[in-house]
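Only one chain is shown below, in structure tokens, and it's the form predicted on its own.
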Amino acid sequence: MTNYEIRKDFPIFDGDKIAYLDSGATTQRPKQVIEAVDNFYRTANANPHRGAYELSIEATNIYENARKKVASFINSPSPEQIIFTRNSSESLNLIAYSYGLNNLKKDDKIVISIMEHHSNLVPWQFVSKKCGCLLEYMYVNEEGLLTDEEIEKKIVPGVKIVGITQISNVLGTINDVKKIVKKAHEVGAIVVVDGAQSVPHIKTDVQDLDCDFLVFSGHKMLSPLGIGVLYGKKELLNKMDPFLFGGDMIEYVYEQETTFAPLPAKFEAGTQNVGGAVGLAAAIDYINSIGMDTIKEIEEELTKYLFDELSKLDFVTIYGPKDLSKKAGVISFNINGVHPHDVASVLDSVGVCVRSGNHCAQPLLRSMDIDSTVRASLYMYNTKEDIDKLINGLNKTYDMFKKWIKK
């Protein structure tokens, strides 16, 4: 199936009259995953793991195959071990409080690197102030690259738990996580990993990788917002504490004391999102339908052309690394001597819409002596067509703006 076939399936684009080019952001959904929970609103609607009654055992009946489709999709060991959350965010915070507070003391080391999206950085730096721990940073070349000897360099004895995106959702850097996970482990460090904007894009097998925490989000993949994943090695779940606490979580409540469901309940208090577990279900099969190898090629030539049609301008500059076989669809930029804002405020006059901002990554714009950057990031549905508006956009930007432009 081509990115052309793909397109039709989502009605955003009826009409082609935009250029989305902020799939990092948040990713369109195709009529199928809005229909899949439509109808789950329409004909299976109740509250699953409360009620007796027929209904209520379908609606558990789908939440639970939902868990089941992602545990597969990842190739976890068991449904067990997926646990939904609201977002990528929610399950980095959970991990934080359940694992890190708790398993943490004075002097030990935290090493994340320097292009953490915020989730995955401040709740380190809380983590670190309350248990008196050293937060560390792998820091990253001029190419946007995170070294071999960077890596053996601040994974060492005492370091007790490692950080890493997969993707960056700035430079769109693919991290070797699978020789971060040995690495750590080595040491004796357990691995949380960033995967919100890989999972969409890349076959993520977590027991191939052997990372202990693995997240994502599913707005970033077709689904509905509001739903996310952590999926964790079973044998560290079971040692942690709730991060919430209230209905469908407990086994028994006494006047004094509580004791806890099993996996994955003991993480999910309360009514859970199941129209989003539905949606993230229908997207996987959707996702499924196409395959993940199509979806690499497309997106591997895709981003080769908006690459090298960025690269023909020569007022612009372009971060991250120039190796195509080490970037994901993701590609920052800047007009020289026009703020991003203001260049995405004239490609969203043309119907093209980009990221401008920090992209929730100041850390690692600051260690590149800059505060912003233009970002477009592709998917599936993405065309050449769309690319081509994003350039001719970038054009008219450059002549508006080049007479103010100091040389």
Second form
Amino acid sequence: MTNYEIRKDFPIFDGDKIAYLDSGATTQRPKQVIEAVDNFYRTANANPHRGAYELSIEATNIYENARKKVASFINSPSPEQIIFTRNSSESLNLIAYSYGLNNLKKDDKIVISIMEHHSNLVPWQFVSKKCGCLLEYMYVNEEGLLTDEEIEKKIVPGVKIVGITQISNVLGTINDVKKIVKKAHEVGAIVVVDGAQSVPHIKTDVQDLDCDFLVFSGHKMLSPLGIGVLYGKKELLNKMDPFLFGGDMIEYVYEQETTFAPLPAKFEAGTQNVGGAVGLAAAIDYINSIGMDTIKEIEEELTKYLFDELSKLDFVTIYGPKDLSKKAGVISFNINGVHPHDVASVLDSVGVCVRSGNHCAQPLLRSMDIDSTVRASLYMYNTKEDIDKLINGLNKTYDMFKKWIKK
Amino acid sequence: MTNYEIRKDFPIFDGDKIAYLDSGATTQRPKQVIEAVDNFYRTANANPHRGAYELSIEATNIYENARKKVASFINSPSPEQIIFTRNSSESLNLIAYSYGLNNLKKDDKIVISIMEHHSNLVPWQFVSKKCGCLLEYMYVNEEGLLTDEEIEKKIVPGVKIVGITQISNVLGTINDVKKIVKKAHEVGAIVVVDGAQSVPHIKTDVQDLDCDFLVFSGHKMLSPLGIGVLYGKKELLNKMDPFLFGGDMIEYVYEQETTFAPLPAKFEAGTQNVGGAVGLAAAIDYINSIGMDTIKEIEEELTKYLFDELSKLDFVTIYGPKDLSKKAGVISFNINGVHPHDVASVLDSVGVCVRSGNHCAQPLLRSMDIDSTVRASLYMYNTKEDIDKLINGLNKTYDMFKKWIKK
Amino acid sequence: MDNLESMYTDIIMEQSTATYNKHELDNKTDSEHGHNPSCGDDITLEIIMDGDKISDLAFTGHGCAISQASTSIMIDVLKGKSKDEALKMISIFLKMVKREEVSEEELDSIEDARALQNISNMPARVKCAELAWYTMEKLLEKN
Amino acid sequence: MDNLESMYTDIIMEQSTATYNKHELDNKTDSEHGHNPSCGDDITLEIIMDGDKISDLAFTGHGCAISQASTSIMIDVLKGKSKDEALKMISIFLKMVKREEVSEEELDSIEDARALQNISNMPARVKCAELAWYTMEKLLEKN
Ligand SMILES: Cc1ncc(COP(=O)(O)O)c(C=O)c1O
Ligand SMILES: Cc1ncc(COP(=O)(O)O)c(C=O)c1O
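What about the form predicted together with its partner chain, after the form predicted on its own?
Below, the chain from earlier opens the complete complex, with every other chain and molecule after it.
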């Protein structure tokens, strides 16, 4: 399938009114996903796990099959290592509260990269304050890359947790997570991988990476909002205390004592978002029907085109890796002297959707000495025409603003 | 509108194959709700709060309008006191972690009723263990009612938190929350009201109740799964620490320090379930179009019919209030000598969906010296025919099992 | 009613109310507890192992007709078996109720427990039938 | 392009790059900080109150053209006003950009700040225009 064919499955592009270049924030949904959820609510909706009737069993099976699908998508050794959450942020907080607070001691170290999204950063500040441990950063070089020296220097004995995003949501940097995991395990640290920007785009194999935890969000991979995933190694998840308490995650409840259910129920309190899981399963089916290889090819071609076209604009500064083998389909840039918010407004007026701001990565931007950028991010349904619209819009913006730009 | 007319809006009842008597677990959805969500994903989907383009602003507005709708539905003084969560369980955990852990000291008391759902019970066990405080119970009398004496006896100086469900999900008991709140405030305690079973069924006014927190779940009031609500008094919410950390709930993020956004964003980390909020708003519109008074009338009539018909079966024991003015449309019962799970299976075979088990209320059932019950719970789309099917099913069950029943 | 009648057969109803396997064992060598949190079924198995052999087996607890019958029938068929024989029978039983493939021969080998085959038509109840067998598996694996 | 051109007018572009209001005040009597976390716009207002009167006002910080222009224009129109006059103008401005009803008279009363009226056609940018005015409101309420 080509991106042009794929695009037809997405109702929001009917009439081709918008060039949607903000898939890093949230993707659009194909009709296959929308219809799967719709159909669930029309025909199979019930509370799973709790009923003694067929409809409820059906809902349970649908939910557990979604879990199996997610497990095989990231090659999890077993489905019960897949915990459904609301989004990546909740998954990361679950790890911080349930693993972090209970395993870190005074003067232990947590190391994360400076390019982490706030969701893989602020929870670690919380843990480090509560536990009296140290939060340290791996910084990037001028190209936005983590060097081997930096990794070696920061991941040292005493480090207990390493947090790393597989792909930066600002610079598109693809980090060598496998290397970082290896190094971390050598010093006895566990590794939390933020796959929010990677799992939707590149084949992710948790056993190959050997990471201890991996999180991602359904809404960044064609699913409905409100469903996220936490993968963890079984021995870690088994040892962890529950995070949210309530219905369905218990075994026996006495007035003063409670025993908890085994994985995965232990981490899923209350009525779960079965509709969301149905959507995520349908999204994985859709992605598999296209094939991760095809998706990668489409994105690589578009990324190169976007990068080349942007590079031709001498009034634009591009941030992050110039070596495209280390860069995913996420490009941050600025028109020199024009604020990204103004750029985004002009682009919006010509039907181009990009994001402007700090992209929930203030420490990274501060370390690069910038306040904000314009970000274009791609997915399988984008086309060269979308990029051409962006480039035209940037030229128009520059024309509008140039007489006011201070040199 | 009559229940027969309402019923036509619910696709799952097409062909009238099932008598769905498990709305206490989760309700069915009218086409208006399903279509609203569907339409959002087809036309207006984007990440709210983060974009600089119209589509994203539209998503933001849709999300904030849903918040306003929820606020006015429960008469919250302002929309920012409405926090969107995943479900009631998450809302209760938010209170337990963020208010409970930070405000309770050794030997303080938490008082909850014995009829609380595990979701308003297990989190308080967690808090009481962490803080070294005492968790005490208000017990019910033989009819499943909290007496004034019990309330007076338990809510005394030293109590800091009172947790109370407005309607029991097992017995249907309607608690006099207003009286409990008054008493609790007299001794300086705050009150957490579990509205999961009440908000969908009876007009709930947080200002009239004067409760400090109220939680409920969208999926028990015609909405999609995956969206819940926490209401809190503004001064409490403002003073509380954030619970989940990450994107969109921050103001400034530095490497070692973070300042947080004002309400409601402070409590909503990461990309929110806008689709879920759209569904909840559509559900509220639907409910308002019927009218809470009409809903109450329909349910009261059905509850009386159900109770009367069940009472005629001499092989059935009914639990909970006999005074129907104190009982909502939730009735637990047993066929004497037949296990509820077997009853539910026979009912299932004749198309009647009820729940059997302990209904996430083990301490209540233990205090009543039973292991489990059959529960039938009603909503506006149920009919006398549903109840007739149930009664026929019960007669059939009794016929099947009677020769094996031990006296 | 087909599924229902094929499930609540006379054998099963009789076994569900039978009490001859339902008691504690004076000289038990081990025991194991099993529980289905969603429905509340709760049983404890007690065993007397004689070397490799299950020389006695009994249970206490409560639950629905299916779980009680399944437990009692299991005790009937496993008593006197060796650990390995018992584990094999357990695995065949579990495959049978989950509707995985089992041969006629295998079905024969689990003796009267075959009476529970039709439970596989009622997914809501498979858990009830499984409880005793999973609990027994755990118990044997410790021994 | 209609909305866009009516927004990025010469007045606004000029004010967005003007620097005469952008500096610290030596004898400030108070200051207030405003921030839009979603876009990163960040300003600090400094004020010299002379009794009830705003005798001087200036700002530092950074942000988009709209927020910078709105801040500079606000300083122009509020300088010399009394606290009450200023609060009234702020409230009219905020109503105007949110598209709530405002009379011709009211619009006149906010002087040059009227130039920002068309921002109400671009909901994505209303926040940018509001930042300075909300910050000023906070500042005055403390004084
Ligand atoms: C009284 C009561 N409280 C809390 C809950 C938990 O709701 P949820 O499962 O949506 O978190 C329920 C329903 O299961 C309930 O009936
Ligand atoms: C790298 C990265 N991590 C985490 C997140 C947070 O995801 P969510 O908002 O779905 O919780 C995002 C997206 O916003 C992201 O890009």
